[in-house]
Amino acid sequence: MKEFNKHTSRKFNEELESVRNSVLKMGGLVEEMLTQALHGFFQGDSQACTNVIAMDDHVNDLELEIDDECRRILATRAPAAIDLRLIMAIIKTITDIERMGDEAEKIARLSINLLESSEINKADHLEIQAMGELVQTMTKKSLDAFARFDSELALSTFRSDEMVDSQYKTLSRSSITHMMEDPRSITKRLNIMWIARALERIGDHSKNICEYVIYTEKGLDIRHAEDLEG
């Protein structure tokens, strides 16, 4: 774990460390939600999907608790330089993590719909599997980068979002072709597309977290940078 500024106030150090740990707890919960949502889709496990839906309330509660603590630190400690960047990165990160949880919940709900209509088959699994695995890896690496404030890991993970976007476009084109060839498949194909869209959005949020890590550690805003070498 990367060391940030040490302060004369041990209490301030403890507050910063505590809030970072809370973010990691929140991130770990969302990772589990994504894992369980995809398990529910692939294994036809409606209970796993139901569990994901229930977990989302806990994620929302953590976001509010962390946000309140960050605002208190801003008001009482008046952090500057890298400490200020850290607090701002945390506030932005928990927003993205909460939205990742929303997307995982969406995957769980869509999977339940498909399971209830008995419309999922092995071909559908194959379409989602590669994208799901890539997004899971991207999510884990973005949170690992946050945990260590590892800008190199953050940058490599940031770049992998292009592959997620490419897979989403391929799956969307395939779904449109299926719907044109067989109008009876429209409802199922739309659900599959929405699951893929949720995965693509989780990839976007992971990418955002990587941007915050790089800004906090390097003071570099890469959101619209064209050249990220070096």
Second form
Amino acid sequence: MKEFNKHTSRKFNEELESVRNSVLKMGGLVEEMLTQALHGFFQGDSQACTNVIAMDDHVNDLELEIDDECRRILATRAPAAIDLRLIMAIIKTITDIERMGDEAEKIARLSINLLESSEINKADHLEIQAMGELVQTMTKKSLDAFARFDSELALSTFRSDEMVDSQYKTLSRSSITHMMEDPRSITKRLNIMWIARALERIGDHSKNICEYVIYTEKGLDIRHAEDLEG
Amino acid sequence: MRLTNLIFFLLGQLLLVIIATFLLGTLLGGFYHSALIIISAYLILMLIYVFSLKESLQHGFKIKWLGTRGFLSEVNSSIEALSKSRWRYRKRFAQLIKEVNALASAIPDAGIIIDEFNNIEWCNRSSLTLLGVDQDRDIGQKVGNIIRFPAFNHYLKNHKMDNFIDIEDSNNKRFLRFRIVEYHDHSSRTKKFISVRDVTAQSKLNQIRKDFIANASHELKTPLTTIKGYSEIINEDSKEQELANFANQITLQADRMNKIIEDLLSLSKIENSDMELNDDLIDVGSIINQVLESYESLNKKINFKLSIECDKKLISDESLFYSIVENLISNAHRYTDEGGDVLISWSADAEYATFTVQDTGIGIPQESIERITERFYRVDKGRNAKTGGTGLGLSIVKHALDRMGAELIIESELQVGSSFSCRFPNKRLAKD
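Other form of same protein, the form predicted together with the partner chain, not the form predicted alone:
After this comes the whole thing, all chains and molecules, with the earlier chain placed first.
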């Protein structure tokens, strides 16, 4: 982040700083949404779920606001090198954050469905819990990496997505077994599967944010790269 | 250097120069030339001294200069003493800073200092473990970029003196209490100090206590209803007078217990800071009359006198205010003998609007006034059975007034009477 403070125009510095702060504010909102949605699911708290659905509007508003600001900076300042990479990363990051918000909202809606229709037991919680915690940590770490432009943290977070993916695979396999054993549970199982799917997607979006951090800091594009050693 | 010292020094130097000139003059035969040579040599010597002093000073007095011995040794010792005292001072200062830093890292609470643009200027070690704010990397970063709880950022914008917020950090399963104080630094810029404490244990305990009271009260109510129902049936159907009397006693005590449970429930509701207060426009006079109506039909006659001097309405929560009025009047009724006077007044002056209930009852001993608002506190342990009441009325009054930002003033004299005043700040009166 030190690099962004070196412009001759102080106004430009401030603009970049403020748009960066807005991104992190948006990130904070989505973190809260995810927390509340999972809380709603685990505790059967439908009020928390309703809050999450309401919060998504704020996130969407922020996305539009930041988009506008980035467009204005691109048009008036014509940034180059690291500044250009930063603006590009911000534009992409907010799309991912907004999607994360949508997924969190989906979790909230599914939880309300589950609460209304069927009985969820402790075993169902446990399956989601481990995955939920992992994804929460990933989200937090990816935003921390974005705040500090810490490519090392970004890389380690990027790699932890594999864990989420493998947990998702295990969960879907066990769900299929459950469904075959007891076809009456299919509706409930499908809902839980979709919640897991939403969590897995949030993990992917966090991973994307980490890619943008590395791209901004190092100028290195690691998307679709197979070999990440060194 | 004192004047005499200076004169002696100058005379000595002059004498030295004159003697040297004289000796060289006799040796060479020309006094003028030799004087010139000696004075030039003296000047050069002095310049060398000055140069070596400059060099030595530039290296922090680590290199010795030429004046350490000889006729400039006094200058040398003065410089040495000065530098030594400065060095000692600096060392003490460095130690102090070190100690403050060690203290700051030893504190289990996180502390962060931010400037007027919310950029982090300083933080201690605990802020890494509690909040993930790293003292090596995050200096200069906006605090909201690292601590991203929306509730915290809202608090950062709207904090007031003496308030705090508790935020649940679900990633680490912790409750954190944030508190912000503002201060001004040496150049009178506004800075903020954020202190964060882990209150997980505390908030869990508090939650357990609240849940317990609410649940226990609720659970007690169900069996009580059954007891009351059957005792009423026995009372009505029983042919034996004695049995009917017993059943009647059971009904009365069950009613009393029911009242205690209701009071406990409403107390826990008032205490719960999540409960939002309404800003109703309260017509105090009509509330007092409503409460008094229920006392008209009672056997025990008390002379209630009303004095409504203020016709402005009070802005506050109506149901809370009603329970205050009801509790105070029922206390006055209970502790005043038949035929006694109770004065109820509502007035306002420049600062406060005051609701007062003044009785001519038995009074409260001085040492009990302080404790009378505690839950279940009784002045006389044996008295409760006779007078009834739950022992929670004044607690409810006190807590309700606390929530409304008002205070309770109790004055009393034994056998003469007591006066309970609720003082509301004047700004709570409606401007019609």
